[in-house]
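Presented below, as structure tokens, is a lone chain in the form predicted together with its partner chain.
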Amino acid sequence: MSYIANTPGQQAAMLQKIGKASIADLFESVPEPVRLDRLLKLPPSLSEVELTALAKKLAGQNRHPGELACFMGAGAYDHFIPAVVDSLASRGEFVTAYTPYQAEASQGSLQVFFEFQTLICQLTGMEVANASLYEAGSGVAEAVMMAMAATNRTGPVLVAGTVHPQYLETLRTYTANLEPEIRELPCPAGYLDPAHLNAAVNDSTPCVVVQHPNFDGSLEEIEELARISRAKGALFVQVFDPVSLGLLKGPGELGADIAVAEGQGLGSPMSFGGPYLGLMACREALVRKLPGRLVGQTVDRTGKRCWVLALQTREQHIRREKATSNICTNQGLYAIRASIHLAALGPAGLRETAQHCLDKSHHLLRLLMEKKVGALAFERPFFKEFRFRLADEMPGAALCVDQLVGNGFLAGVPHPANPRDLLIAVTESRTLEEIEGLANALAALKGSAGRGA
């Protein structure tokens, strides 16, 4: 099965227009020696029946957040995803386009992605977002990119050390051959000190870069960070989460040069990793050093309002080797997803969809130190998401994440820098019963396996 139209019959009359004998014969430029003279070892051929019942099988043999109850997050959250956002992205007027390069066949793609940039300057209080990016742990390291081509500055970058480690691991990645030296600020009391970062940043610096929520949950001292960054001339890069905006203040307020995040929370399934959507928003004066695609508005040729590709020359296809990134194909889909969820949210429904996250989770907390079975790893404010410090009759986090599988649910993520530390993220998807079920579950865990990792 190979979704062919063409009968055996027309395929005899097509070769005979070209003039050939046989399709073999097509494929004459390919050297003898190298064609493959074997079929490839690969598993026979499905029918959408039998395809239907092995994929079926296989998603049978995950334990999966539709039936345990998702306290997980670290960057990937269970956010409600209203039907209108499946229904409409799954259009195939949007999911079968391809990019919008001929504006005039793809004016419903490139407005959505005008909406989409407008949304991100409306939610972030930023002046320019681009059209997406693949997701956040290269959006970082697309940030810091742009800033030494901004600042020409070759001094250090620095990364406070509560930043998403995946995100800090790509940023390493990306930059392994270039210029700047990626130095990791230290931070022992699970947030950045401005007192410290006041120490390391110099007018050498290209940018600063923190996140807030951190990777731990908690919230960092942004407005002072951003200030002395800012002071010294870097660039102030700030991760961000888009959930978090419905209570928290934005990039835009706090100062941020460029704003970066993982836009999965707004209407993008956690599909084990992936698609999902990379955030990107800078100051106006930034604009030309920003990566990836950019939609504007402009008139046809009647003055009719309309929008197509802008700024095209900082991109791969025109500059080549000195484009601002090598980013062609992005995240479209997920970025019409990410506009459909914020319109059936608006402000009323982010806001109550942050304020759910805030209550919930630190009603988890509570009824967790209640029963004594541990506390914060460190006392800083969070918003919905917190590493909490098993206490010593409890087993480690990965222990309690493997047995509460079987009471349905998905605990947490076992923090990757201490074995006694479970990140537990609730949103506003998690209820009353599964959040006290989830704090009895862990209770009821203590002293069934002593103190361990």
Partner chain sequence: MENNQSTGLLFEIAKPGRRCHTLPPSGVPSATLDACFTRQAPPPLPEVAELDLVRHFTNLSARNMAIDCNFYPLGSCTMKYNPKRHERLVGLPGLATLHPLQPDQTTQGMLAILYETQAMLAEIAGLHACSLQPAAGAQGELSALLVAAAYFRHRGENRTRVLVPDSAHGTNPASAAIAGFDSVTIKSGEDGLVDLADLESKLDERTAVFMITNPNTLGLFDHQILEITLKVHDKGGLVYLDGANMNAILGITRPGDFGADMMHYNVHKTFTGPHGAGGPGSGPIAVRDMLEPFLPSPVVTRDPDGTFRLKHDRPLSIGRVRSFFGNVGVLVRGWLYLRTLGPDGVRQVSEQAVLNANYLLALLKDHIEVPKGKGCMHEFVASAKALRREKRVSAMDIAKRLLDKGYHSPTVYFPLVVAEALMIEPTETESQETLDQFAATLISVLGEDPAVLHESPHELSISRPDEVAATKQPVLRWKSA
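Positions refer to the first chain, counted from 1. These numbers come from a predicted model, not from an experiment. Rigid core here is just the name for the largest C-alpha set that superposes within 1.5 Å across the two forms. Compared with the form predicted on its own:
A417 shows a C-alpha shift below 2 Å between the two forms [criterion: core-superposed Cα displacement of 2 Å].
When the rigid core is held fixed, the Cα atom of A439 travels less than 2 angstroms between the two forms.
Can you return the structure of this protein in the form predicted on its own rather than the form predicted together with its partner chain?
Chain alone follows, minus partners and molecules.
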């Protein structure tokens, strides 16, 4: 353990204090078969100069939206971030806050979290929102466990097959040792058929989870799905895109009991996959099952308005095994960024942003269709992202993406269900020149299908 700065004498004193003869004795509870009996396979040590040069070389292999026109999506989107977001969120008071507990929480942090909750309620049309979760995947799992606790039902949890596969994988991990089965409902037409859900849901179903817009970017028959779920007493969980709510009805209006989203598109960069921001809101009747932090407004002993962490009894740091959820913190800095972003845009700005996404994505689809590059995988309405099936004379989706990096494009995300399908997202950040450039670049690959899958 040469990386530990304690001297041999200090180590001996500590071992004597705890009654151990050697450092190896600290690991005696670890079974022999799983102990590593060799040195780690690490490269030779480097000087600081050499290590810095190596790190720069490795970082230089990354490609990002700052240098390429990004049409990638699948849960992370290159939305424009107004300068005011970085300017305000980079203040030291915000950057250095580390999600403290009640006794240490500053009034400034609590106030901005309260405002964040208010903004999320206004955005979604829901009655209560928490002070954020980690990201959408764990948010879906938290929503399902919240529904199980609220309904006391142990039947299968029904999840539309069009929910983001990583969210579904996270949900299965969270619930691996819990009683309810996670049942994925097939969606062969690219959306969950209400008739299929009606046949599957019953009086033992704790909840139904549907994403709208879904993983393919398509819109679901969401109001009918919510009605069917609630008619059987199951809670309806909607996974939503916050930017889409500039044009689409909010989860509260659509009949959701719990709403969950990835908030990365609200003022946070893609950051090579994280950290991100989980949004969660629910009906007021479910507030005592809501996981995470909830900031409330009250008055102090002098009658001045102030803010406190409220309804904390379900959190791990107080109730432990009795808690609805083990989460006991939140994505404070990213919640602040989302608050600044939403406040700066306002309702009109969010609507304009969403309209740009809608118009530009449909413009790209029209160009691709005109150039006979392929067609929609499913004839469904979409918002800013669509699942595009490449024509037979085109290379496979992965090869198209690889080849177009050299043309200056991150062309999309190969769909995990079909090697010929490409998920293409178009945000307000993409210019008409970039959109037309991608269409031309893809069209130039026609006839090269024999060069790769």
